[in-house]
Each structure stands twice: as C-alpha cells, then as structure tokens.
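In the form predicted alone, a lone chain appears below as structure tokens.
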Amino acid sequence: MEAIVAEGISKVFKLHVNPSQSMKERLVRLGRSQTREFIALQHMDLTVQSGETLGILGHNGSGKSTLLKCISGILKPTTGQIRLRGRIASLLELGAGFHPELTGRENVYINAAFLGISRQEIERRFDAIVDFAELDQFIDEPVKHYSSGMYVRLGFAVAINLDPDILLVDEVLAVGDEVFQMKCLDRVRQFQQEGRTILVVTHAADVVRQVCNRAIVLHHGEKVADGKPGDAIRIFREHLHGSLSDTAPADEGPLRITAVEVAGTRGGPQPGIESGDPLTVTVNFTADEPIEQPTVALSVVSPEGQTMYAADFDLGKTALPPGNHSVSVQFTEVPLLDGRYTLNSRVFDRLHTDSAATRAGRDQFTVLNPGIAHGVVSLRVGDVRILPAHDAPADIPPQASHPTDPKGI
C-alpha cells in the first residue's frame, strides 16, 4: 500500500536580485521589483510504501528539506501533486512550532494542536511525552531558557507520542547528546517493527545504514538515485563529490611524485572498495640524483582528519638510480567501514632525509559498507551462540552457531 506519492512535483521561488532598502526606492521601483527564480525541485516521482523507512540524501541546497515541506504540507508544490494515506507528524527544524515565552507544557499543547491532536488525547499523553524528553523539571519553564538539546527532545518527544502513521524527520537524529540519539533511534525502530512509514533527511551515512531499507539522493532538486542506502551513500559520496581537484603544486626539487594511482574493486569516477578488499596504490615519482636508500610513506587520513593508518615502506638497500620509478604497494585487506578517505604519500632517502617529495590531500578512495555495521573499523565475527544456562545439566549440548559474514560488519 502506497503511504506518499508524489507526481511531478516542482517548487519554484522567486528571489528579488536588488531588495530596495528604502521607502523611496519601494515606491520609484514600484512594479518593477526584479527577481530571478530559484528552482528547488524539479518535477519529481516518489512513491514510499506504507512501513518503507526512506532516507534521503544531499549536499546543503539539494533540496531535501523543501521536499520534505511540500510532503508535510508547509509548503505548496508549484506544479504537480502529493498524495498521503494516514496521520503525519513531522520534525523539521529545531523547536519549530514553539512559542519562546510559553512553558515547555504550553508549547506542547499547541504544538500538538498545530498536528490536529484533540486537548484529551494530549492529556492522555503527556506523561510520555514529558518522560521522553527528560524535561519533568523544566517542563513549567518558558522554553527560551532551553538549551538547544532541550528544544530538540520537547519537540522529538511530541513528534512520535502522536502515534503518526507517517513520521518525517529533518537531520533532528544528528542533533543532541550521544544516549538521547540512540534513544531516538530506538524508538524510530520500534515505530518500523509497528509498520509505520517513516522519512529522514540527514548527513550522516551512518543513520542511513542503520535505520533505512531504501535512500534516494538529491542533487541541484533532481533525484539522482534511488535505491538499497549502500549504493545510495556511494553515489552521494562519488557522485556529488567527486574527486578532489588535481591542480595542487607540483613537488619541486631532485625527487618529485608526478602521480598516485589507487586501484581498488569498484568503478566509478572514484577509485572504491567494498569493506574488506584489497587495495593497491602506486605511487610514480621521478628522482634528478641517486637514491641511496629509497623509502616510501603512506598514511590514511578519515573523513573526520583522524589519521588511521600509516607506515613506512622501505625499498631495500639498493640504490635507484635518476629517472623515473614505480612502487605499488598492495593491501590484502582494508578493514574500514563507508566513508571517504584521503591517500596521503610521501618518497625519501632514509639516508638523506632532506632529499624527499610529499603529495597531500590530492588522492582519495571510497570504502562501502554493505552491511549494518557503523562506526570506523570492521572486525571479523566467528561464532555467535547462545550458551546454556550455569544451572542447567552438563550434558546439554549448546545451541548451533550462527556464522556472520565478516562483510556483513
């Protein structure tokens, strides 16, 4: 059963290139107010299925958040339609709907109001609410005094004790402490194992994984892709992206690195893996005078700046002697999760250390995850069982093993 369908739908709005700044230019420029248009969808097909938890990915400006108003209703499509089947509840801004002189408890009742929820289903509610959101203390506080994670659990707490059939949430998982946002995550699977439809608008991969069968991506208002969230992260990342621009220096001096070639298992206009394979890097370098003892640097860098890896590749004793010269090094197992990852290498003489080439944040790869796992590593899983109770008799063999694959991580 289909919960959300939208035909053809395009939002277009007008911006005014020269505002006038005072009632004399307002009234000179009367009727001849220039503007241009700014289109922020382009007529879009999305169909979401009752139960169907979908995330929905993008660069800021891709349109995301305005598809989410046109579903929600706060904003009226420029042409085509949307049809919905069941209750919505929506959290797309931070405190949206709250009034900063009113009481947490007010907020609440109006809040729920603006959802079309009666004053006695809230009553009813309202408890569950209050504990949700850890405010029972501040709950009687005018809600300008809240922090900004306060905001955020009042108004996700009122979003899903509405028992909405359809939930739409707008980067508010991104926001708060570490436990609140499991604890937002919890409740958003207990809303999928009760078959609700569900819509999340985020930047992080990681909640996609986690809580999404199915993603699509935005780009300049066009959907660009539309399918299972692993390959929708990769073309976010590939796609949108792209690769970092190669127009950086050149080294200069006797040794210098003219290229990195990264070779991993996918295609794509950047070079990627799936968590696990191999990789292999080259690293061409072309040197004026002998290397005595020639070495070769690699590190990783996360998309966070962490350095993840880094090690040192020492050639032997033999000295290389001017020209140019190759070195690949090969990665049986790159044990990262998703995410987009920066190559940074490095070519010197160990006994000559002053004589050495550097190329930095030039080079990237791509990991996909194709499992659920999330975090920064994936570690292999042997057996997983469920071993017998201390009191129960000895002979009593324990229950089969689930072997997981490794990839499933």
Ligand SMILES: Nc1ncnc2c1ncn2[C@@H]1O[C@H](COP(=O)(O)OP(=O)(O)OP(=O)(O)O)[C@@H](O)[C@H]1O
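Numbering follows the first chain given and starts at 1. None of the values given here were measured: they were computed from a predicted structure. Just so we're on the same page, rigid core means the largest C-alpha set that superposes within 1.5 Å between forms. First, how it differs from the form predicted in complex with the ligand.
With a cut-off of 2 Å and the rigid core superposed, S147 has a Cα displacement that falls short of the cut-off between these two forms. S72 shows a C-alpha shift below 2 Å between these two forms [criterion: core-superposed Cα displacement of 2 Å].
Core-superposed comparison between these two forms: CA of M44 displaced by less than 2 Å.
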Second form
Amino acid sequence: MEAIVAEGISKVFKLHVNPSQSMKERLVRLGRSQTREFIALQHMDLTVQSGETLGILGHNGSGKSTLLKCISGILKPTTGQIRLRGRIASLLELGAGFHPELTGRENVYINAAFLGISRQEIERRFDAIVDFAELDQFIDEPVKHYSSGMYVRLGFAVAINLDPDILLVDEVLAVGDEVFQMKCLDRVRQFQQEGRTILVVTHAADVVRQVCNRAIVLHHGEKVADGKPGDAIRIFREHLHGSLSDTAPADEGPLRITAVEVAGTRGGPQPGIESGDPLTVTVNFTADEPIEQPTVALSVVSPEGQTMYAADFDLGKTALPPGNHSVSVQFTEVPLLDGRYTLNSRVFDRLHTDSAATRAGRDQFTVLNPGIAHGVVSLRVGDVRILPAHDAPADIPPQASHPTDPKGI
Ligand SMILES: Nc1ncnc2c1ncn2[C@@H]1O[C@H](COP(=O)(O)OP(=O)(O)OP(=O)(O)O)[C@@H](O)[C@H]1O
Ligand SMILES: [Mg+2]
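For comparison with the form predicted alone, provide the form predicted in complex with the ligand.
Complete assembly follows, chain above in first position.
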C-alpha cells in the first residue's frame, strides 16, 4: 500500500537578482524588482510504501528540506501532485511551528490543533509529551528561553506522540545530545515495527545504514539514486567528492608534490576499502635540490575535520638527488569505520624544513563498513557469550561453571 505518491513535483523559487543594490537604486527602478527563477526541485517522482523508512541524502542546497516541506504541505509545489494516506506529522527546521512568546504547554496545544487533533486527545497525551521531552520544569516557560536542544526535544516529542502514520524528520536529530538521539532512534525503530512510514533527512551515513531500508540521493534538485542504503551512500559520497575537487591550489617551490595515489581494495573512480583492509599511499614529488634527510608525513582527517591519524615517516639518512621520486606507505590494516576521509601529505627535508611541500584537502578515500558497528574505529571482537547466572552460590569458583558454546553468535 502506498503512503506517499509524488508525481512530477517541481519547486521554483523566485530570487532577487541584485540583492546588494542600495535603496536608492531600488527606488530608481520604481519598485520593479528583477527576479530570476531558481529550480530547487526538478520534476521528481517518488513513491513511498507504507511501513518504509526512507533516508534522504544530498549535500547542502540539494533540495532535501524543500521536498519534505512539499510533502508536509508547508510549501505548495510549482508543478505536480502529492497524495498521502494517513495522518502526517513532521519535525522540520529548528523551532518551525513554535511561537517564541508562548510557553511550551501552549505551543504543544497549538501544534496539535494544527495537525487536526482534538483537545481531549492532546490532554490525554500531554504528560507523555512532556515526559519524553524531559521538559518538566520548563514546560510553562516561553519557548524563546529554550536552548536549541530543548526546542528539538519538544518538537520531536509532539511529532511522535500524536500518532502519525507518516513521520517526516529533517536533520534535527543531530541537534540533541547523544542520549536524546538514542532515545529518538529507539522511538523511530518502534515506529518501524508498528508499520508506520518514516522519511529522514540526515547527513549521517550511519543513521541511514542503521535505520533505513531504502534511501534516495538528491543532487541539484534531482533524484540521482534510489535504492538500498549502502548503494545510495556510495553514490552520495561520489557526488559530494565531485563538488569538492575543483578547489585545488597550485603547487610551487623547490619541492613539489606532483600526485598522490591512494590504492585500496575496491576499484572504480573512488579509491575505497572496507574496514580492516590494507591501504597503500604513494606520494610522488619533484625536487629541484637534493633532499638530505627526506621525510614524508601523512594525516587522515574525518569528514567532521578531526585528525584520525598523523605520522612522519623518516626515509633514512641517504640524500635523494634532484629529480622525480615516489614514496609509498603501506598501511596493513585500516580500522576506521564508514566515512569519506581526507588524506593530507607533506614532504620535507629534516635539515631544511622551510622547503616543505604540502598537499592538503585534495586526496580522499572511502571506508565502507560491511558490519553492524558504527562509530569511529573498528574494535576487533573475540568471544561474545552469555555468562552463567549471577545467583549461583558465591563460593563456586568461575572455572566450575559450564559456559554455553558461543557457536552461532
Ligand atoms: N524560500 C526560498 N526562497 C528562495 N530559495 C530557496 C527557498 N528555500 C530554499 N531555497 C533554495 O533552494 C535550494 C534547496 O534548498 P533546501 O533547503 O531544500 O536544501 P537542503 O538540501 O535541505 O540543504 P541543507 O542540507 O543545507 O539543509 C537552496 O539553493 C536554497 O537556497
Ligand atoms: Mg535542509
């Protein structure tokens, strides 16, 4: 059964052409403002079956929020039609739908009324909402005094406690603290088991992998992928990479890095590996002068900008003559989890560090994690087993017990 059917939807926004022009210039134009059309969504078809959890990926400005707003009815698509089956609740932008001057309690009632829910029904659910949002002491405060985390908690609590058949969630899960995020994800899973339909916009690939059974990728307002979460994540990363790679700086100086090759186990246009696989980095450089004590430094930076690894590799005391050289560094095992990592390289002479050549932000590799783990690094797992019950008499030494064979775990 179909929960959402969107056919040929487009959204065109009118943009003012010279937003920086002065008031005088605008007056001279006698109020005739020049506009340009911007297509935020291009003729999109999307059908979501009841009970599906659809992840929506795409980089900034690709049209994700516009799509959800069209589905929720906040925006009217310029062309096309959307049919929905059942009650819809959405958690879109931060604080959207809240009146800052009113209290949390008043906002809950207004939000519910907006969703067509009767006063008796909301009264019955009120305590559950406040409880889920953990806003007991603050519910009678005006929401303008709330932190962004408190806004999200209240918005999410309202959306999920109003018994929607379709739930739309835009990014906001990332705002709350980790404990609250876990609680939201648990509730999303419960919703899935109840057969409800969920659409989640997120930049977090691991959220898509964990909770979605299907994902789409938007790129400049078009749907460029629709399928299994793992495939969509890969395509999303390829598009993201494409838009970052035009920002390469020129290399100058007596020592220049000419190319860096990252060789993983996965072929194709994107160097990639699976967690735990080896990775070889080859740095090619040209020196105009001899390098007395050559050193290559490499660092690996996460999508969030955190340095995951950095090291200098001393290439010994033998000087390298002027000319072209290649140095390869073999990592026998890369224990990173899911992500697109940036590799920064540097070549220098330990005795003349001022002539260092740096290449940053230009080389990337992808790690795909075929397992169930998520987080930052992969931990090796040994035995996983159920231990004997704790209520055994304390004086029996542990070796006297008979652990169950962990086979099948
Ligand atoms: N009301 C509006 N008026 C004009 N342009 C708009 C409006 N809303 C969105 N846009 C433009 O439409 C494009 C798509 O915006 P949208 O908010 O859907 O992107 P997004 O994929 O949600 O991005 P992000 O990841 O940054 O949230 C953007 O270029 C944005 O500037
Ligand atoms: Mg958005």
